[in-house]
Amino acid sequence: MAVNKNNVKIHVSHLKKNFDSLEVLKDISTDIYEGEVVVIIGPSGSGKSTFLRCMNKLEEITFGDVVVDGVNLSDKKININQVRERVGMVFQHFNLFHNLNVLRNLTLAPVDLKKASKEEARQQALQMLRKVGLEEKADAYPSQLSGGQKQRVAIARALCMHPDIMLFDEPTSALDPEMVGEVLQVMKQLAADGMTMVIVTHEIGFAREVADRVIFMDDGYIVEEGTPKDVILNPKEARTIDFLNKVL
């Protein structure tokens, strides 16, 4: 599916986020769009993670408007779980319950939030593991798999709420180098599937590839953003060709 122009996703308009007095995001705009990819890449303590976790107000934000899907999460008579409901979150560490198997990992919160029965939840949960090629791990526990398949049964616990949006926060960077390619290849099928996409991470190569928009944040703010031919192979920023200098 191609991005949809008319149709934005996530509207973020001035946004700060401070921690005490330490500013972390010092003002950022942008707006992301039905089925667009977008990969934010940048140092460490540049606030990408925190701009992400912004978007589904994990981190509360201090000053500005996030609005996802025309609600503003700076508003404070919004039920926030519903917002959630509709925007997946995948961490670093995969956050998976280690004492229910796989299966129930994926069908908790479908049945739990009466989205689905529990056949109906568990049909879905099958057809996500095999979405992601782990539908033979359905009754493992997750001290039982690779962090390759841990994090793909994160994915696929994200994917059984049916979210409009994915957020990732740097999926791979926890993972053996062998064990990246696998959980990358699950998140390309999903962008050719026309998901809408924010992704964290330090994969460059994944970011040209894949990224309809690659958004560079350093030091609090976005200071370059734009396809990948332009950002990573053409950048304009002496930050960002500083940066990339440094890790390509």
Contents of the next structure:
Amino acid sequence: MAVNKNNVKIHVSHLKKNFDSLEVLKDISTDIYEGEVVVIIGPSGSGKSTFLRCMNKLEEITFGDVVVDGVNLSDKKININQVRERVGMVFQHFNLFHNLNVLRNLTLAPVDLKKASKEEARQQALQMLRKVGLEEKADAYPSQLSGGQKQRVAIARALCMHPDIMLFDEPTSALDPEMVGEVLQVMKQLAADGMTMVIVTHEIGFAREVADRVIFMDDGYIVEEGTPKDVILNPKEARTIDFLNKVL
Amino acid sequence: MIQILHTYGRLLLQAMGQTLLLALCGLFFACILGMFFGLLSVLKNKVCNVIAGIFVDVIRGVPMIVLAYFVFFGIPYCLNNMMGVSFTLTALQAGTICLALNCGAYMAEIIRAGIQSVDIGQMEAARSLGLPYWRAMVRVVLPQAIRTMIPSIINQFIITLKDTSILSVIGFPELVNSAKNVVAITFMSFQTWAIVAVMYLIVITILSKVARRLERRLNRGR
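Okay, that's the form predicted alone, but what's the structure of the form predicted in complex with the partner chain?
Once more the chain from above appears, this time first in line as the rest of the complex follows.
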């Protein structure tokens, strides 16, 4: 699916993030375009998850701008909930609502936020579950699902809000190896459908295959970015080469 | 024993009714106070946290009997003699306030701990879908927190029910107070206190059984 370079979905300029005295993000600037699949890689502690969490303001922004679809998240007056409705997020530990069954996990937000009637939301939820291959699990509780199934439900839950952008925070890191494939498959399908995606992952093979652009982060900076061919196969920076040597 | 039951059984039963009434009034307001201060202590707001902390520390640091004397005698005295406002409290009102404050402080702690025991990811996931903070709290976090709170809350209810006996010191006609009167008249302290103990035991056992059943039912849906 083509990247639309005329439409910037997320504009990040001079983003800095501190946790008390610890500087996690030091000076990040980049643009993410409509339909683009951006994969962020880097050693742990490099700030990649924090960067991702700044894109829907799960982390307060210390300095700089993150503009999502024209809305500047640094602005105190914006309604962050409206932005989040359009930015889906998938977490490392799935974070399915334990107190609700799969169907209610999917319908909670659309119904509660009056995006759909109960029946509409139910139909749509079943459709999303079909998309991730879990229609028969609609009545199950999260505790009855495997890790891979939980993560696919989590993706379906985010999709039920019809987001423009999907953020993935190490979606396969907590999975047993044999379950990684099924989750990546769903993500590939989503990329093929033209979803704008930002993915933090350690799956270098997946990055090479699916990413339009790879960002390598280290120590709170973007060290190198470009096509998978450039960054993964022909890295120029010493730190990138060093990292890739360790993980490949 | 039979003689006491025969003559004073009705009186003691009525007194038990008063005990339950007082406990119920106290618990009702304790739940409200506990919820309020419990939520205050989990908000991301230092001022709210400090206020909740002070409430809990002060109430927990004062024995209930002192609280009872203070509320029933101290406060009206202060208002009447030092501020010139005419003010009195009935024993039921004062008792309710004492129980509500005392039990409320412990409930606040139970509720705080219960909410904090829910993984932060649950709140984040709900917020990431666009749900406002309170919506996420009510729909996702609290239902899970309450499950873990229930055993502690029931325990606190039972303690509060027993604590009503302390309020005999301000003259509320609950079970212990009435039993004292019966002993004063009959001098049969062994028989009277045995009957009172058994009465408490029966009520609290029933309460525990109902609670256990409720707990099991809530856990079934998991």
